[in-house]
Amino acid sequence: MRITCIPIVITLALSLVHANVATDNKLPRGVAPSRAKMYTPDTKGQWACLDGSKTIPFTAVNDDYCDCPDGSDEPGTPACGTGYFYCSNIGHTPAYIKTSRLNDGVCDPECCDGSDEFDGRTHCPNVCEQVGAVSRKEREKLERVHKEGNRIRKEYVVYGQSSKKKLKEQLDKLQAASASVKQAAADTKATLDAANAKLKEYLESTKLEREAARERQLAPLIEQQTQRAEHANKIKNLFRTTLDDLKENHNKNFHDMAVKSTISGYDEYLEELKKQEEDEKKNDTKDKEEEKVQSALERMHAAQDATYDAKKDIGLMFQLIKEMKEKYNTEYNDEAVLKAIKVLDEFAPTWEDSSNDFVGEEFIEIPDEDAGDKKEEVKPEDKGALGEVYNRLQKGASKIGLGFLFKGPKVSKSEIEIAQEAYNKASEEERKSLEEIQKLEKKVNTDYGPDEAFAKLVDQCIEFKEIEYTYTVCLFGEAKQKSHSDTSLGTFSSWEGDNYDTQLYTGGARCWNGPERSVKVMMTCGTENKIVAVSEPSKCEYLYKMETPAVCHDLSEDAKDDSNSNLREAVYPGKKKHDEL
C-alpha cells in the first residue's frame, strides 16, 4: 500500500511543479522575464504577495488557489482571474491577457503560441512564426513610409527654421524703419497743421472784408431767389384758396367720389402742414434765443429752401385737382368743382408736372467765394468798392502763401494742398508699415512646433471628398465643409497637448439649435499631406484624420528594436506599483 502511494505522491508533486513553473525558463507560468525578481522566494522558501498584504509559501504560487487579495500569486492559472498572463510569443510580439481567460477553451489571438490553453483540453497551435512574418512585413512597410516621411520632415525643418530666421530679420528691419516712418508722418502732420493754422489766421483777420465782398457777390442772387420764393408762395396760396373754396362750397348732395378723394387728400395735407408749423415755432423760439445774424450764404439757402417747399406744396395740390378733373362726374355741373378746374387749366401751361417746377425756371447756382466762372484780375486802377476790397485781399493772401484763393484753375498747387498730399502719403506708408509688422509678428509668434517643421504647411489647403460634402482645411487657417455653399467649421486656435500631432479649429458657423462648429485634426506619419478620413463624433464637432511627413520623427532606439520581436517584451498592463516593489 505504501509502495503504491509513492508513485501517486511523486505524480502530484510533479504536477504541482509543472503548474508552478513555465517549462522553458523555470519562471512561474505567466511571468515575464523582466518580472522574475518579483517571483523569487526568500531563504525560507516564503514569498510576499506583490501588494504586501501577506506572505505565503512560494510553492503556493500558481497552485490554482487564490491566496493573495491582488491575485498576484496566480499569474499562470485562472484561479484569481484578476491578474495578467504573459504570452512570450517567440517569433512574434509578446503580449498579456487577463488570467480569467486561461484554459477557457478559446485560443486567444493575443497568445499566438497557444500558451493560454495549457491544460490539454484545448489544442492551440503555435502560429507565431506565420503571424510574425505577416506582422514584420507590415511593419517593414510602415518603416519604409516612416523613413521616407522622416526624410521629408527634415526638409520641412530646414525650410521652417530658415523661413523663421528670414521673417525675424524682416521684422527687425521693419521695426527699425518704423520709427522714421512714424516721424515722417508726424512731421508732415505738423506742416499741414501749420498751413491750416496760417489759413485760419488769415481767414479770421479778413473775415469782415470777405463777408462784405460775399454780401455784394450774392446780393443780386438773393434778390432773384427771394422773388422766386414770393412767386411760388403766391401760387401756393392760390391753390390753397381754391381748395378751401372747393371744400366749403362743393355740392355735398352729389356724393362725387373724385371730389371727396381730393378734399380728403387736401385735409391730410393741412394736417401735415399744421405739424410742420408747430415744429417751426419751436425752432424759431430757439433761434430767437440765440439771436444769430444770418450771413449772405445762409439767406441765399433760406430763400432756396422756401422756394423748394412752396413748389412741393404746389405740386401736391396740383395733382389733387388734376386727378379730380380726370375722374369727376361732369353731369353734376358743380360750380365749385368747375371753378377749381378753371384755376388748374389757367396755371397748367406754366408748370412742369414731372419735375415740380415752373416752366423755363433754372436752378440758381451759388458761385464759389473766390471767383465766378470767368476769373479776371481786378487791377488797382479799377474803380468800385468791390474791386478795391478784392485787390487788398489778394495782396494780403499772396504775402502769406495763400494767393491761390484768388487765382484761376491753372494755378500751381497751394501750400495746403502740397502739405495735405505729403501727409496723406506719409500716413499711408505708416499704415502699411504697421500692417506689415503685425502680419510678420503673427507669423513669427505662431507655434510651428519645437523645430519649426509645420511652417512648411502654412496655408496648404487639403481636401477630402465624400458623396455629399467636400471637407477642407487650410492649415493654420480655416476648415470648411463645402456643398452648394461653403460652411465654416472653424479657424486654427491651438495645438492640443504637447506632442504637436493634433490641431484644434474653433469658432465655426453655429449649428441649428447647437454649438459652433469645430474641427480636431489628428495627424499620423505619412509621405503625403492628405486627409484620410472625416467623422462627426459629436454634433457639429468634426474629426479629421490626416497623414503628413511633419509628424514622422526620428525612430528612437526602442522603436528600432521593434524590428526584432525577440528583443521586445510587452509592457505589463497592471498597476505600476507592483513593478516598484
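Positions refer to the first chain, counted from 1. So that the term is clear: the rigid core is the largest set of C-alpha atoms that superpose within 1.5 Å between two forms. This is a predicted model, so every value here is computed, not measured. First, how it differs from the form predicted in complex with ligand MAN.
In the core-superposed comparison between these two forms, the C-alpha atom of residue 250 has shifted by at least 2 angstroms. Here residue 220 counts as shifted, since its C-alpha moves by at least 2 Å between these two forms after the core is aligned. Once you line up the core between these two forms, the Cα of residue 461 stays within less than 2 Å of where it was.
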Given for the second form:
Amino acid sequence: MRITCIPIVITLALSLVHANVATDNKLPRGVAPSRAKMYTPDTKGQWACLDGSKTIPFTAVNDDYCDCPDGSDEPGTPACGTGYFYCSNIGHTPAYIKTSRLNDGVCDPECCDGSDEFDGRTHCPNVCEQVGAVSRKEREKLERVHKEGNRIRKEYVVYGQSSKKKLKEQLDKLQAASASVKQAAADTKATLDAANAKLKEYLESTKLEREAARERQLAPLIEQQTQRAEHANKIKNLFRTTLDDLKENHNKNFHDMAVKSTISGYDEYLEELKKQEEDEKKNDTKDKEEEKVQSALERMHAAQDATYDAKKDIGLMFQLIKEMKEKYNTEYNDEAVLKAIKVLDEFAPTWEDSSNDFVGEEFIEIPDEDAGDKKEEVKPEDKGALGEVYNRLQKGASKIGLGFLFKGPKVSKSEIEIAQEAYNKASEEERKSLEEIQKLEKKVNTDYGPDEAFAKLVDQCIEFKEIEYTYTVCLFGEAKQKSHSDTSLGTFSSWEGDNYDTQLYTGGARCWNGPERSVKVMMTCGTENKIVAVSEPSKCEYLYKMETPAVCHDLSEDAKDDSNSNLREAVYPGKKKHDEL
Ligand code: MAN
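Same protein, different form: I have the form predicted on its own, so give me the form predicted in complex with ligand MAN.
So here's everything in the complex, that chain up top.
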C-alpha cells in the first residue's frame, strides 16, 4: 500500500476535462456527472430515494421540499440539509459541500465557481480560474519535487540492494571462517591446560625439595627475627613491670591527676590485652586441633608479627609514662612516679632517635625464593591459574638447582607463557569474530523496506532546532532532545504498520512520573532528508515530521490511469472511489 501523489494528477485531469460534463442540462443541480444514472426517472416518471426507502415523482427532486430520509431528493437545495452538493468548479477541482451550506449567504471557498449561492441574494464570483492557476502551480512544484525525490529514491534502492548483497557475502564469509577460529581457541586452550597440568604436577612432585630449600634459606632469618621479637618483648615487660609498680605503689593520698590518668590508661591497655588473650586462646585451641605444621615462611611471619605487637605495646606504654612526666606534680616526690620516669628517661633516647629500629632493624626482609637469580625474570601479561606460583617457582628453581626444568638454552619464554599468549590471541579472535557476526546479522536483519531503499539512511543524523531544544535523530539509531544536556528519546525499534513511512523509536529516558520517552518519525516525500517539524502531542511522546526521498515512490498504476482519464470526478463523501456508479 503506497502513498502516492494521486490527488495531484486527479485534480489536474479533472480541471481539464470538466467542461464536457458540466453542460449536461438534464442533470439536477448539485449532482455530479458521475452520479447521473442515479438521478434518472423510471418510465412512469417516478424516482426512488437513494436509500430505497421511498418512491416519489422525479419532479419532486430539487423542489425545495425534503421527501427522502437520506436527503437524496434535494441535492441542489438546502431543504434536507443532509446530502451533498456538487460544485463543478470548472477551471479548478470539483468539490462537494453539505447542502445545508447552500444559499446561506456565505461564499464557500470549496465552491470557487460560486454555485453554492444561487438564490440571487448573495453574489459569489467565480474565482476558479485564479484559484486553479495557483493550485496548478503548487501541484507542478510538488510534482517536480516528487520526480526528483523519486530519482534519488531509485539511487537509494540500488545502494540498498548492493549493500545488502555485500553484507550477506561478508556474513557468509565470517560464518564460514568462524568454525576454524573457534577450533583454534579450543586447541590453544587445550595446550594451555596441558601446560598448567604439567606445572601442577611438577609443583606436587617437587614440593618436598622446594620446601626443604626454603627451610634452609629462611632458618637463619627466622632465628634472627625471633631474637628481635624476644628483645622487644623484654622491653615491653620492663614497661609493664614499671607501670604495675606505679599502679601498686604510688601515693594514693596525693591524687595527682597526671599519675591517675596514666594508670587508668594502663588499665585500659590491660583490659584490651585480656580480651586479645582470650581470643587467641580460642584460636590456639583450633590450631591445636588441626595440628598444623607451619612452613618456614609462616614461622618467619609469626616472628615478624610478634616483633610488631611488642613494639606497638612499648609505644603505647612509653606514651603513657611520657604524658605523666610532662604533667606530674614534682612537689609530691612520689618515689613510684620518679622510678617510672627514670625508666622512661633511660629508654627514651633509643626510642626517640629511631623508633623504628630500636631492636636493630625491626623486620628482616623476606627474600624471594630465587634471591640471587634475577637474570631470567619474566613478567607474563596474563598470569593464568598458576602463573603467579609459576613465576615465583621459576625464580626459586634456579636457586635450588632446578632451573633446568623451566628454561632450556633455546627457549626464552616459559611454556605456559607461550601457551597463554596463544590462547589469549585465539580467544580474542574468536570474540571479535562473534562480535562482527552479530553486528552484521543485526544489519542484515534490519528492515530497510521491501526494496532496501532505507538502507541509505542508516546512521544519517539530522536535526531540528526550535526555541528551547534541538531535536536529533540518527536514523535506525537514536533520537535525542538536546539543550544544556542530551536526553535520549529512544532508539529505533520498528516500523509502524506496513506502509514504510512511520518509524518508532522507543526506550528513551524515563519521563518524570510518566512513560519512557519515545518518538514517532513520520516521513513524507522530499528531495532531502530533513526534519521539518517536531511536536510533543502527549507528554514525552514526540512526533518528528521528516522529509526524505526514500518515500517518493513511483506513481502507481492507478495514478497513471488517473492522469490519462477524462472521466474522473471528486469522490462522493463517505464513499470509496470504487463504490462509485
Ligand atoms: C523535559 C523535556 C520535555 C518533557 C518534560 C517532562 O522538560 O523532555 O519535553 O515534556 O521533560 O517532564
